[in-house]
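One chain comes next, on its own, written as structure tokens: the form predicted on its own.
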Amino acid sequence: MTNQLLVEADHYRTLVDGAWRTPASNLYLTITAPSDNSIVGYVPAMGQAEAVEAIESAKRAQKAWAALPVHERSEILIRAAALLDERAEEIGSVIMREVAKKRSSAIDEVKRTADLIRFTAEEGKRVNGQTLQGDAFPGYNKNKVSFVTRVPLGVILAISPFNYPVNLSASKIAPALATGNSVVFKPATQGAISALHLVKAFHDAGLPAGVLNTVVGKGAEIGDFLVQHPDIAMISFTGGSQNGSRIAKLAGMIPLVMELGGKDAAIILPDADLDLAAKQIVSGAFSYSGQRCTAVKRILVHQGVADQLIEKMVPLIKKLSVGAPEDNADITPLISDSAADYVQGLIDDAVANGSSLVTGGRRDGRTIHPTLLDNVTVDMRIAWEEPFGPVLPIIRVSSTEQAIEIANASEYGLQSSVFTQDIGQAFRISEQLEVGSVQINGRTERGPDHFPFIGVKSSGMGTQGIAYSLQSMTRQKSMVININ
């Protein structure tokens, strides 16, 4: 299955204009496994000239792809999904090594992605316009009719992150293809090998040459160039808020959909089912070692039930296994030394400033053991900064109003959870929270993939989710018929 991807042992090619290519410079970037520093492979270090080739190829191919009947585009996507299902264990093994995700979760990511592509292929058949009659507006009559259609934007630049290198890549590529766009795809360097396996599934499914092209290399060298290229019609980006802000400033007047950082709060009211809250919070905070934008990243709990909540959480945290992704451990090494250093710095700052280390606090290289901090105050870094690691701060509050105030003071606005048995209270709190989504009696999370996924403030712009992504990658066009 990997023959086309590999030029020789462990050296990967990229797809440009339907052909698997080696870098013109013959320069490669080394991808090492976060868990043991073993070499996963080498990916091309493409330059700006090769990026131009990818964009020009996408531009040439787009109109013919858009002219293809939607059911034929859909069939190609469905074949790609079937190939992902067949290759789930193989690709999952690559994800496991490349980004240190436990084996079962890595395989599940591939299978979930196959489902996402299938759903997108079907939903893509239902991207329709509307007909408007002139006499609905005063002063006009039925002799004027508008036929409003939705048309593709052109060349979509898809930029994906390391943490879900297959799923979050497909969530951009599939809706773009389904709606008749072509794609230039820039995966995160760490995660690029997994992403290339995804691209190969699309290629093997019969995608025409040039419709999907990959640009692999250092973001510092080609990132700004890509986002400013005049032939890019839209950018779909998932990554850090700082990079998102930079892209928004550089890209100019083109549509942007961005999924950025988060500081998701779990608000625990006095009447909450604490067993449920503890289970959901531990799962939401520590899955994939907290390296998720939607991870629960702080607990705002009423002081009257804080001790009880902690008593229920600690045994669940201690049950989490710590180790290698190959062993299917719950807590695995973080993506890099710098990521682990950053998380450790947040923990050290909190402890130095008076927080209580309830459990965890141990570090082995890139592995941070799951850590729970109590008595965190709003003057500590951990109260506001996104750790992207397995550390969870508890901030005790005296009222619901104080919890809402602290939650909304964050620069981020991705999701929040509210735990209460009073559904009316849950709705009232939800209305006041400045986030894209509120989970009631459940952990913050992305799925299901057809639900709207929304970030506000520094957490992003635009709406994702299958139907919403399809809409965002098209524009309305009106043809007005004047009947004389």
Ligand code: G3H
The other form holds:
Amino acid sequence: MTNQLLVEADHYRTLVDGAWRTPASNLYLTITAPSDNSIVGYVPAMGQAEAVEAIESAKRAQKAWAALPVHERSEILIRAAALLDERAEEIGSVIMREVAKKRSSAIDEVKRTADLIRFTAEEGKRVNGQTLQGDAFPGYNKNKVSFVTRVPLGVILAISPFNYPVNLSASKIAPALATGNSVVFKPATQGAISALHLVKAFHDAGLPAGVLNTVVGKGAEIGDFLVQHPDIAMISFTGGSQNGSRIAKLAGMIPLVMELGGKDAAIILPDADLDLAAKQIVSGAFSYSGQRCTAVKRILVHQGVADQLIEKMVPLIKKLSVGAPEDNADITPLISDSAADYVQGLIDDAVANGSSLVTGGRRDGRTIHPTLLDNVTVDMRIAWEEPFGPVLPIIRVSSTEQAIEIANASEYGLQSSVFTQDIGQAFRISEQLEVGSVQINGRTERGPDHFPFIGVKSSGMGTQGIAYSLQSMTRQKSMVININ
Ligand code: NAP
Ligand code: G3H
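Can you now output the form predicted in complex with the ligand? The one shown was the form predicted on its own.
After this comes the whole thing, all chains and molecules, with the earlier chain placed first.
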């Protein structure tokens, strides 16, 4: 493929109104690789005037896009998915460098995204309405019928995080496009190059001009302007809870879907299969160095089986390789110095306050070695704060009720895991947990991507997941036929 329009001498362009543009200001942000500080490229720092052009272009293009037959919109999405499959190695290499994700996971992210887009294209054809008979309500007869259809909302603002720069961008863009909306897309700055490759796949697939536009620039500078713009009809945001809550306050009376932070607990009952639990927890906590909203971020284990669980976990943690994303290391450098400092601060606070370091605790620059902390208590920061790094606290509990109480005391409510061989008990606990999803005998995770993905409390609002995203990006419209 040719990337001539997308990038010249490492300087990337953004897509506005169907054209690949350089920034009017000629200002660029430098993107360096977290693993070796090499320059990945330069991305435009777009200003408000260019953001307005992107929004206006999206607004102009939306009606004609919505008027296209849905199967034609779907065909374009399916072509974009095929291009991602073809380019999986190339785009995967960009993700690997830009966000320090191990090579195999970076390539898998692109392939997963192709599957997500294809599924969305198919499911998009089945967004249907319903008809309601008037005579169901007292005082009315069959002469009144409501035809309820689902219509697009208009211009969707999609804002994505660094940790899945392609997948969590496509999970917003694809359902928006499938349902006839146009999109203004603001990717994470660290992740923007990967995201622009995704946008190029949609563009190369034949998306009409203006249907998908990018605004690249620091969220702290351009974000408030974008989220308050009167032509934005809906915001789909994934990122930190603080930013999400700020956006919710500023955005006003438009629909919002927010997927935010988490502090997912794994609850281990005395009858659990501890080999299974250890394996699931280690992979759940440490994959992509813990930089997943759904990472297992605390263990609540019955005192009676805590030592055995730890015994089974330690060898698995020690087996994790630490190194460079190019070498497919399990644990790679964190996204920034400040992210590594933050994680280190949580470890230091826990150790200073009496928790025991079971394994890890070492740091080389941005790389934090996988760390397990035992005897963590509820007065330590690590019991409540989201590290977004490879550190896992163990809180020992004396009863299931205590585990549920601590799990629910978190400000977050994304997911929880429950490990037990008693399915009835698993259901009873699941009912009491204040989270979007409970995983029984498995690690916390988002996929498969057609399952509902729900955050409550500070973990978000609304539901993602293919069919749910399609619903959230349309609204009902009722046409009432009065038969006279
Ligand atoms: P972040 O710092 O909140 O950034 C997310 C996005 O918001 C980026 O595009 C960022 O742009 C933008 N942004 C920043 N300030 C903004 C503002 N004032 N207005 C509008 N947009 C703004 O999150 P992150 O560090 O990329 O991701 C890590 C966090 O996201 C973690 O808390 C994690 O749990 C959460 N997360 C949640 C989910 C989920 O589905 N629940 C999934 C992934 C991540 P810049 O990059 O330019 O700052
Ligand atoms: O970081 C948040 C993502 O939504 C997590 O997705 O569970 O597939 O890693 P994942």
